[in-house]
Amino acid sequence: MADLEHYEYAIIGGGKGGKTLAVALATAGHKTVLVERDKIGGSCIRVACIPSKTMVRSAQVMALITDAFKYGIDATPPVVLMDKVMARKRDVVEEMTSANWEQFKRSGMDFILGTAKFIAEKTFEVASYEQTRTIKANKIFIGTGSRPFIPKIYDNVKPLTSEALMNIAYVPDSLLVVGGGYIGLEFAQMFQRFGSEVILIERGEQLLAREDYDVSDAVRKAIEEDGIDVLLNTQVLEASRNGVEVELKIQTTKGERTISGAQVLVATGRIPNTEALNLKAAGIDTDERGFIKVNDMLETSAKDIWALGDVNGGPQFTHISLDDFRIVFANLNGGNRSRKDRAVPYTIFIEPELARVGINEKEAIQSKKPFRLAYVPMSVIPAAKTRGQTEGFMKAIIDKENSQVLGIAFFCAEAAEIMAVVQVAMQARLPYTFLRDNVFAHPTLAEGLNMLFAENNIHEYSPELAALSHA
C-alpha cells in the first residue's frame, strides 16, 4: 500500500457542490484534497447544463430567424453550421472550466485527477495515470454525481446519450428520442430546430409524468407545433440496426409497429456513480438503486462522511448541489441547516419555458386542504403581445387560509426569470396580494404577475370540487 497521506478534509467528486466546498475549505486554511476522476468542474459545466443550454440558445436563434417574417423581417433562409454551434459550445465550456481551475489554484487545495475507492473507514485509494495514492481524512464528502441510464435493450445499437449528442459533428436527418422528461424534451426540440425529423417516444400517458395534465398537454402541443411527432403510451420492445439506421419495434395503443431513424437518444433516467467507490468498506449505506442514503443534514450512515448532489438521490439539479454545499458548509461552522423545507425550483428550457416551484395542482388536491387557483393566459399580457410570444400561461396555487403562494407552474417566455420573483415571495411567506399590488415596469413579462393574482383570475377550489373536475 502506498504511503498514507493525511488530510483534514477530502472531497470525492468535483461537481458543483464538491468543488465549491473544496474551494471554500481550502481558502479558509484547511488542508483539503479534491479528487475528480474525469473533468474539472463536473457534469454541469462539461456535459450537462452549460453546454446543453448553449446549444439550446443556438436552436432558439434558428427558430427566431425562421420565424422572422412574423416580425416584418425578410431573412435569408438560415443554415445550421453544426461545427460553429459546437465551437461556440466548446468556447463557453472552456472559459468556465478555466475559471474553475484558477479557483482551485488560488484556494491552495490539492487536486488529484484519478478514481477513488474506499479501503477502510475514512480511508480511500486514488488510482491515477501516474500512481496510486492512499488518503485518510478526518471528514469526507462524496459528490460523484450520476450518469445516463441505458436499458439493456439498446446494447446492440449504441444509442446516444445527451452527452454524446452534444458532441455530434452533424445534424442527423432523423432522430428518435426515447423519454418524455426534461432531457428528452430539450434535445427533441433542439434538434428539430436544427433540421432533424424527430419522433419522441414516451411510455406513460403524458409527457412530464409528475406535472399537472394541463401543463403536460400544453407542452405536448407546443412541441408538436414545432413538428415533433409525439408517441404516448408507447413501449420500446426491441432495438436493432438496419444498415445505417436504428429500428425500434414499439408497442402502441393501436398495436405493434416499427419506426426508424438515423440516431436514437435514450433519455430514460440517470443512475449514481457509486459502483466503483466500494462504499461498504467505509460503512456507507445505499438504496436499492445505488444512491447514497443521507439524512436531512446530508450525513451518511458513516460518521463524518457526507454526500452532496445527484449521488444522494435528491433532485438532480446543479442548484440543488450548490445548496447541498451551503448546508454542509454552514453546519461545519456551527450552523443547523437542513434540506427538509427548501424550495426546489426547476426549468425545462424548451420554448416556451416551463418553470416550476412548490406544489402543483395534483399535490394540492392530495393535501386535502382547500386552496385557490390563479390562472392567466399569456395572450392577455401586453409584453407577450409586443414580443409575439403569447403562447402559454401562468398558474399558481394559493393557500386559502393564509393567502400564501404554495406553488406555481409558468409555461411561457422567460418563465424561469419570472418564477424567481414569486419564489422569493414564497420563501418570505408573503401573501399573493404583495405580488398583485407590486409595481412592475411596463411593458414587461413580470407585469403579468399583477394580472395572474388579480381577483378575477383567482378561483375558489376545494378537494371536493377538484375531484369532480378531474373525474
Ligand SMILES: Cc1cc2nc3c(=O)[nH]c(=O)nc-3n(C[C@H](O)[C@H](O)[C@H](O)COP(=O)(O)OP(=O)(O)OC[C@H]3O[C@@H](n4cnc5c(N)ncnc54)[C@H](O)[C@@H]3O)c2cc1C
The other form holds:
Amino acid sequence: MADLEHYEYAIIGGGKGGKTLAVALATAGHKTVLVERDKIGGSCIRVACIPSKTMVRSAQVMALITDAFKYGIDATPPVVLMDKVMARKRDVVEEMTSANWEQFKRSGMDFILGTAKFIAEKTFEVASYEQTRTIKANKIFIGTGSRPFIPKIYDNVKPLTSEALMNIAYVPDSLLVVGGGYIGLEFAQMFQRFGSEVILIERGEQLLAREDYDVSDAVRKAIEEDGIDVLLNTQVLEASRNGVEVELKIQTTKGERTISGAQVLVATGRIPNTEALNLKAAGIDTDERGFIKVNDMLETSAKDIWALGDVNGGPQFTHISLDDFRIVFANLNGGNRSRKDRAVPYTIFIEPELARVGINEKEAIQSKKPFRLAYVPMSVIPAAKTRGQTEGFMKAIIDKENSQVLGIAFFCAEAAEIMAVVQVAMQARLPYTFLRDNVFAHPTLAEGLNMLFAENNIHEYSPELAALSHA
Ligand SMILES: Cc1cc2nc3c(=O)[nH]c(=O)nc-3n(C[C@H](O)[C@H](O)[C@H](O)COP(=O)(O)OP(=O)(O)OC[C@H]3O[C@@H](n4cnc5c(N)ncnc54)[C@H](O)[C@@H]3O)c2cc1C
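Show the other one: the form predicted together with this ligand, since we just had the form predicted on its own.
So here's everything in the complex, that chain up top.
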C-alpha cells in the first residue's frame, strides 16, 4: 500500500456539488482534496446540460431562420454546418472548464486525476495514470454522478448515448430516439431541426410519464407538428445492424414491425456511478439500483461520509447537485439544513419550453385537498403575439384554502424564465393574487401572469374539468 496521505476533507467526483464543495472548503482554509477520474468540470459542463443546451440554441436558430418568412424576412434557406455547431459547443465547454480550473487553483485544494476506490473506513485508493495513492480523510463526500443505462438488447448495435451524439460531426439522415423523457425529447427536436428524419419511441402511453396528460399531449403534438414521428405504447424487442443502418424490431399496439435509421440514441434512464467505488469497504449502503442511501441531510450509512448529486438517488439535475452542496456546507458550519420540502424546478428545453415546479394536477387530485386550477392559452397574451410565439399555455394549481400557488406547468416560449418569478412567489408563500395584481412591464411574457391568475381564468377543480383537460 502506498503511503497514507491525510486530509481534513476529501471529495470524490468533481460534478456540480462536489467541485463547489471542494472549492468552498479549500477557500475556507481546510486541507481538501478533490478526486476526479475524468476531465475537470463534471457532467453538466462537459457532456450534459451545457453542451446540449448550446446545441439546442443552434437548432433554435435554424428553426427561427426556417420560419423567417412569417416575420417578413426572406432568408436564404439555412444550412447547418455541423463542424461549426460542434466548434461553438466546444468553445463554450472549454471556457467553462478553464474557469473551473482557475477556481480550483485559487482555492488551494489538491486535485487528483484518478479513480477512487474505498479500501477501508474513510480510506480510499486513487488509481491514476502514474501511480496509486492512498487517502484517508476525516470527512468524505461522494458525488460521482450517473451515466446512461443501455439495455442489453442494444449490445450488438453500438447505440449512441447523448454524449456520443453531441460529438458526431455530421447530421445523420435519420435518427431513432428511444425514450420519451427529457433527454430523448431535446435531442429528437434538435436533430429534427438540423435535418434528420426522427422517430421517437416511447414504451409508455405518454411522453414525459410523470406529467399531466394534457401537458404531455401538448408536447407530443408540438413535436409531431415539427415533423417528428412519435410512437407511443411501443416496445423495442430487438436491435440489429443492417449494413450501416440500425434496425429496431418494435412491438406497437398494432403488432410487430421493423424500423430503421442511420443512428439510434438510447435515452432510457441513468444509473449511478457506484460500482468502482467499492462502497462496502467503507460501510456505505446502496439501494437495489446502486444509488447511495442518504437521509435528508445527505448523510450515508457510514459516519462522516455524505453523498451529493445524482448518486444519492435524488432528482437528477445540476441545480439539485448544487443545492446538495449548500445543505452539506451549511451543516458542516453548524447549520441544520435538509433536502426536505425544497423546490425542484425543471425545464425541458424544447420549443415551446416546458417548465415545471411544485405539484401537478394529478398530484393535486391525489392529495384530496381542495384546489383551483388556473389556465391561460398563450394565444391571448400580448407579448406572445408580438413575438409570434402563441403556442402553448400556462397552467397553475392553487390551494383553495390559502390561495398559494402549489405548482405550475408552463409550456410556452421562455417558460423557464417566467417560472422563476412564480417559484419565488411560491417559496415566499404569497397568494396568487400577488402575481395577478403585480405590475409587470408590458409587453412581456411574464405579464401573462396577470392574466393566468385573473379570476376568469381560474376554475374550481371538478372531476368534469379534469376529464375535459384529459380528453
Ligand atoms: C444530455 C443531458 C442533458 C442534461 N441537461 C440538464 C439540464 O439542462 N439541466 C439540469 O439541471 N440537468 C441536466 N442534466 C442532468 C445533469 O447533468 C446531472 O444531474 C448533473 O450533472 C449531476 O451532477 P453530479 O454532481 O451528481 O455528478 P456529475 O456532474 O455527473 O459528476 C460526477 C463526476 O464524478 C466522476 N467520477 C465518477 N466515479 C468516480 C470515481 N470512482 N472516482 C473519481 N471520480 C469519479 C465523474 O467522472 C464525474 O465527473 C442533463 C443530463 C444529460 C445526460
